[in-house]
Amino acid sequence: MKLLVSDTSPYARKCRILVHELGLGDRVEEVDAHPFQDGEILLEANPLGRVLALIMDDGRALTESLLIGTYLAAQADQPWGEDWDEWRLQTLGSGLIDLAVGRRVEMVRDEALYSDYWIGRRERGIARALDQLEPEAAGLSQPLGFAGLTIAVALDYLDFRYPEANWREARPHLIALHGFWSQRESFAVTRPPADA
């Protein structure tokens, strides 16, 4: 299998990170595809043009993060989130990177073309889903799943593109969850590049 990465993105490093969890590492092959050069193999695979995508040993390929974490635990024989529980704070998660990622995009745009309603309406509902995950994160009945790990990736990402959210502010929960994520050594290995 194949799986088609960028360094910097948080949906690819959600996966690199259950490779290396669900010991698949001998059997999935990261290619990195930057997904503004448009580069052959990332629009074959995926021709919406966006990272990640996972190129199955048939040839098909899957999109979307969740569904190729699904599929890799499936071949793992390790079913990760099984519970609606687990799935519901998982989207939440995914909702605050989809959020993170978007402000980025705006901000990294021509500042004539910066349109601060989209910048504060980004902003505001990452501070709304850090204050509702906050609570949640105390209850997670097991960190080392899909909700506690994509959580862990949204709060790194948000280290990485907007420190300036604070998070950790009055949140010990999703502090302690994140120390949890950030002591393994599959975070370690696909965390970012300083300087990208």
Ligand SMILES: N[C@@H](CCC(=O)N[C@@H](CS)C(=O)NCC(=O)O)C(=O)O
Second form
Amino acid sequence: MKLLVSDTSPYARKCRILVHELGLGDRVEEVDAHPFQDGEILLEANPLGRVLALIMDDGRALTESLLIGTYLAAQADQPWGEDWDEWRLQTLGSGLIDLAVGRRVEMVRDEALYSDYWIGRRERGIARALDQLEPEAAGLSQPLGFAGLTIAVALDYLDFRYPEANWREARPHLIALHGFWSQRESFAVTRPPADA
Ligand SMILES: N[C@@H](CCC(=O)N[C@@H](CS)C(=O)NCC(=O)O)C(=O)O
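Having displayed the form predicted on its own, please output the structure of the form predicted together with the ligand.
Complete assembly follows, chain above in first position.
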């Protein structure tokens, strides 16, 4: 299998961490495919031009990090079950990534195109999601689950692209979850380059 990734994408990072944690490293080859370069391999796998994509052994490609994560877990004989709370928190963490990436995209546009409305809207959504996740993070039954992983990747992405969010302020459970993941090798080897 080929996993088309970019080293700054939090969506790609979720799945790269999973590959590592599930012990699938020898079956999955990472291929660098920055979305804004519109490379042939990426556009063929994902006509939407987004990272990430997984080219399966039969040549077909999957897109969307949640679907790819679900597929990888099944490949490792550890299928995700019907723990709907785990799914609920996972999608909230993923939505947090969406807002943080959306804000970042807005911030790097030409100043003339820059929209305070959209940046403010994203920032308010990020703050609300963090407030909801804080008490819930304490109840994450298995810190190694996909929900915890996704939330930790979202928090690390905030450190990377939106440190002014100050997500640590009065959020001890999120700090603990992030601290847990920060000690994992999978997290360390997938950290985006500081200067990117
Ligand atoms: N919902 C998708 C989001 C993927 C996504 O937006 N990836 C970003 C990179 S971080 C991208 O490729 N952006 C380029 C674009 O939207 O044109 C997923 O979960 O995989």
